[in-house]
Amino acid sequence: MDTHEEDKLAPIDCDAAFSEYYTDPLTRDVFLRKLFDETAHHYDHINRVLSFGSGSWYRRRELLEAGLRPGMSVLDVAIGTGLVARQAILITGEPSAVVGLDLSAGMLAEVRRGLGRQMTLIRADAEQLPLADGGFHLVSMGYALRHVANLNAALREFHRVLKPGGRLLILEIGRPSSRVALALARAYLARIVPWLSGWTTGSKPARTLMRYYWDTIEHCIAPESILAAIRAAGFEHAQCGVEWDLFRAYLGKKSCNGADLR
């Protein structure tokens, strides 16, 4: 694969079953950012519906095995109402260390409210990250993935931006492998999960998110080729933890040049 061709991946095929949502890839970007600018406000209580209250011991969980330490810096790219966030600082220590990053302004406006004013917050696009080489101990993105355009391209940044030794952490939800298992994710997160965020926030946008979000899920290129995209922009010992047949923590680490991350 040539670089012009690995230019063209992207996690999900936007022309396979989002035709009710955007016709091309142009609408997509302003069906995305209306859709989490109108959610912000809904976004914690719909998380909280999705993972039964799980999501914040699994998120600082996995920032502890990706090997975050207190005194290291952290950019949390599309960092949406805070949720990563929150369980960087809480390792960290120290909220400026943790820089945030979104597309959504309404997204960037809820952490705004929720964690105040002492992080740096970033409007600008994952695949053109508007920061200085090598900056940042680890890259972290939550759930976000799917919503990449240009996933070579975004991760050559995350590439970019960190520190020699550097780790990257992605946490996304997965397309199941075992029919059962995929049935019931089917039922859960394309039906009940959707409807309940509809029912318990009044909100239309909150319904069609969650609805959009099962979509990108089940039509997200296979996990085997966004480690070798993790590979490809420069990561080494990239891999996938696995856990429920659902729930994917990808790893890698950027060279260190003989010299280990302290």
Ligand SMILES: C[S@@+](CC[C@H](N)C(=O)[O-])C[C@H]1O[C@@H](n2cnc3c(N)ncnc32)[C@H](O)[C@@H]1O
Second form
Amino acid sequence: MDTHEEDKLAPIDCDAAFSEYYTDPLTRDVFLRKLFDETAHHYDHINRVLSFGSGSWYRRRELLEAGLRPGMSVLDVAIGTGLVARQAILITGEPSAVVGLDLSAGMLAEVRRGLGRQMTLIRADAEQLPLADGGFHLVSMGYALRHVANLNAALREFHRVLKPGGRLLILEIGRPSSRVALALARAYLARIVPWLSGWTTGSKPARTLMRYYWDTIEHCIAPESILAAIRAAGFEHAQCGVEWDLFRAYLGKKSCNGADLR
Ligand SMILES: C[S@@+](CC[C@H](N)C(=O)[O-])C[C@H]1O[C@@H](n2cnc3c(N)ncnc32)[C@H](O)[C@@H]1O
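Switching from the form predicted alone: structure of the form predicted in complex with the named molecule?
Full assembly next; the chain just shown is listed first.
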């Protein structure tokens, strides 16, 4: 049994609105793996539609703001097709210093096509990293927080594999707090993006991916709860930058004596 079962934190309210996708934790895992495997080769295209082509620069800017510099090592959790990792490699200047991890074989196959020979790729769960303690200067996770089953377990793992003084960067889309921004986000992300994704790819799973994307944003736990979980995992200086009431960048730092915290 998970030794931390008692402080399991689900990042989405699982009772809300998900019965059309899955009914329990087991069918949820099957649904997610199938969904990401089936949409992997459409993911970069969908991302361009979603972000009007700004995704790469945004990821690069956030990595720099999190403190990533040449010569540092990075673990990119939930690497997907490599959109964060590609920018990390450009900044660090050393592909072998960037390790990518994901649960989906389909997503990892996409990364392998573009970056695979340059970097280490691992198929594993964010909640159980098959990596030694204290190996990385920065752990990043782009747009996958809503998909882990236990956020506390994942954050504890991120903290464990960081070097003392290492940085955490989690990028997410958050439910807007203002009514106008929420209405606009709903119109675009819940309706236009799923429709466009399905239409331009001819793929039903691509449409489902983007419908699920919005549904998980709507039912994600509050940013304050995410920040509290980051602190509870042992991180210092936990903070969250917000842009357009939608784009969220969570930051944390492992104490320089971090090894003593656990
Ligand atoms: C929306 S994609 C994000 C990809 C990329 N990080 C980006 O910035 O666009 C979400 C990724 O999270 C991965 N994922 C979901 N749950 C995971 C878990 N528990 N452990 C590792 N990867 C997971 C999926 O397989 C998928 O590749």
